[in-house]
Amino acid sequence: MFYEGPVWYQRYFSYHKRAQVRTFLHFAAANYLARVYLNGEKIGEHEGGFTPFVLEVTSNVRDGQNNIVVEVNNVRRPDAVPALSTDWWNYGGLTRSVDLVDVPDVFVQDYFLQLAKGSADQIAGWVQLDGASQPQTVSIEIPELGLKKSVSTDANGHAEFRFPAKLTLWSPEAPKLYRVVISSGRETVEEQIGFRTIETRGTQILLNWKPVFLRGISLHEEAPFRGGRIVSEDEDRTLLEWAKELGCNFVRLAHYPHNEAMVRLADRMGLLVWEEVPVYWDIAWQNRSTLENAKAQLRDTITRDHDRASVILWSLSNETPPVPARTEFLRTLADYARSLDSTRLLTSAMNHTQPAGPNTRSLDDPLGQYLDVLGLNEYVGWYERRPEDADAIRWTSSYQKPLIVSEFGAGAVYGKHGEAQTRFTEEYQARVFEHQINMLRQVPSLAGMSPWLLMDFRSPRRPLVGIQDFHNRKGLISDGGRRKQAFYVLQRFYGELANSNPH
């Protein structure tokens, strides 16, 4: 159960080998380090646990019988991201999926279509292709409006193209997405697209040009009812179904990528999404290779789903220290993502905060100023002072930007009973919830919330027996299913804001 360390895996497979076709072995996960060998030759290896990669095996894989072995080692390490102290369960292993996909010599290896930056007519983006030795004819087609553009591609397989094209803007509200068409040689992709706007003005954020409030709540990649990592559809369905029951229109994947279904079914379901990279509490900042880590796993988040309309939020981490090192570190990846991706907006998870006067508190970490929108994590009531503590409390902020409660909670065991000051109790729990609520709505800056959070999760460092037993207990619904107290509380504040003007 606490087994960290080695696990190796062995499949057997028969195969048929084509002229022009390449072949790619695709990992959609693995935690955390994988070596992976082919026919008794090393093909490759992977770190980070939640991004996908893929090795291409055109030339290693034969003609017939073929022998795969991976070994994925998930031993903590303090230069890794994330490093030796996390808050979650370490599952190991192949946590997603491994595919054996075929491709024709020349591919679209990537794509990004959105409405261009201040547009609501005009679709923008670019194609590349790999393998292409020479400039290639590229086409696009939108069936349902009627569109096919056609573009030429340099001499590095890559090109871009703007064209005018009359939608329906996608929202929680009406997730419209569009069957799209990418043709090239003898590949063709399709793609399920929306098109939105996402941007700041002032402490407002203004999804389509209109300020949106987000009622959220934070969620981790555990699935229901049976614990460990999610392996099925049906499974991340649960989960951003109860988000949908509790009246979100907006869900926070802490605190690391979670599977591309997950980001997907978002974009079908209209729940706006923050995501996130596992840059978490305290890790090498002044390590060179811990940078690279970290920037590679932004890369591959952000290429795997920068064409879902759903996410307007790329996370930098999560409540780290305040340390000059650290603030350098994570300027460089705020740099680096909006190089991967300008379109969306950029935030962290900060829980430093300082005393600005009686009864106020005051967000100025100075990461603030390299991001979109703060994000702010506080447990009043809970890790500190007492829940009616809350009413009185004022925040501030050094930047005149939005603000998303990113976490707040308290504990709470399905079923456990007593007066509203026994902690752990149901009782408590809601209380927190109502004096939580009391003082965000006296926050001028408050563009959202994502409370923590969706359902109680496996974590090694809750061990509180009969309590906790390796669980935490922040959740609204219990591991099994059932609702606490709390999230009656949130969900009756969320159907007031969905049918009122927030701003």
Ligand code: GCB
Given for the second form:
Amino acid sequence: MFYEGPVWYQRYFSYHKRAQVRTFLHFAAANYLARVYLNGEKIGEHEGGFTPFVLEVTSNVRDGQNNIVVEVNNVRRPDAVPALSTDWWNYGGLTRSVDLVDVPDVFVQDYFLQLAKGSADQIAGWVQLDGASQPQTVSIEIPELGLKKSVSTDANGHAEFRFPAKLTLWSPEAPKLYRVVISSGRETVEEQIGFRTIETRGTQILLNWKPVFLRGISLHEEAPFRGGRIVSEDEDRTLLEWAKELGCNFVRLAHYPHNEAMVRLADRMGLLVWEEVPVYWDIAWQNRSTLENAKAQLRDTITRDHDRASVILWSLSNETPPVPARTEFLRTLADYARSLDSTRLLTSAMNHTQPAGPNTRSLDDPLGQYLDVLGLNEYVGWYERRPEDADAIRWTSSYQKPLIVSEFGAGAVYGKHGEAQTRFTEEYQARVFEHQINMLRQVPSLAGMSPWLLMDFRSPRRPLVGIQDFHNRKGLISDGGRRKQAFYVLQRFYGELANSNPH
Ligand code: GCB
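Return one more block: the form predicted together with the named molecule, after the form predicted alone shown previously.
Every component of the complex follows; first up is the chain already shown.
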């Protein structure tokens, strides 16, 4: 159960080689360091436990029988991302699917289709071909709108475009997706893409130009009922349906990129998404290769999901210490994220605040200057003070930016009842939520919340026998799928919010 180290996979497969076809191995995720061998030859390696990668094997794959071997090592390292300590289980190995993918010799490598920044009727973006030695024509079609545009790629296979379109915008209430068809040469790629705007104005978040309050919940990518990493879309759906039942229009996918199907499902179900890279607690801020690694994980997350309307926030980090080297590191990540995707908002979950008066705390972390939206994790009533103390606490910030309380919570064992003073009872957890809600009603810049968290999850840091048994018990739902009292406290509040603000 606590094993960390290499695991080896081996499989034979048969393959039929064809002319003008290129072949890739696609790994949806391998935690943490993967080394891949095909027919006895090393073809590549990859670092980072939650992002996809591809290796071209066109010249290695044989007609007939082939032998693939993969070593995946989940040993934690001080220079890795994340580093040595996390509050989640270090599930190792091939945690997501591996596919052998055939494409034409010139193929659509990537595309980015979103509304142009600040516009509701102009689609802008780009398409990137791989393998083209001369300009090619690419067509972009949205059949439902009767739209078909042709663009010509440059010498690098790149083409940018911008064209008008009369669109029904995507929103949680009406998550409209369009079938988009991208064709080039011998290849046609089909997609479902939604279009919406997202921006901030002062301390508000605007979705399609209207203020939106993010009624959210945080979740880990852990399978309900059986534990382990999620392996099917059904498991994704169970979690997102629970979030819907709670009254959410928003999910914080903590603390690393969840599987791709989760985000695609959020697109279809109308849930706004906060997506995060595992720059968690303390990591080697001064280390050049750690920065390169974090950048690569951020790039691959954005690349995978940049066409998902549901994703409105890229989160750069969680609870990092406000030292200069860390702020510089995260400033670099923020600049990089903006260069890759200027259409979405940047955030980070921060937890360092200053007293600003008797019962007032101010979130002035220097990282805030590089973000569009401030995330705040606080545990009044659990790691500090009593639940009812929250009623009198006020939060401010010198940044005039929207604030999301990205975490608060308390542990409770499903079915454990007692006095509301007794920790780990359902009553105690419900009491924390009631007082947190009293407090959050008083935060003028509050644009959303994502309490900690939807479902109990496994963690090696949580050993209390009979209580935690290596689970973080802050779920509103147990890992066996049972709703705790606090679930209904939050559900009532979200119901009230939804009725007073349809957005
Ligand atoms: C936090 C962390 C989260 C932990 C949680 C807890 O602040 O961001 O990863 O699981 O607190 O339960 O302590």
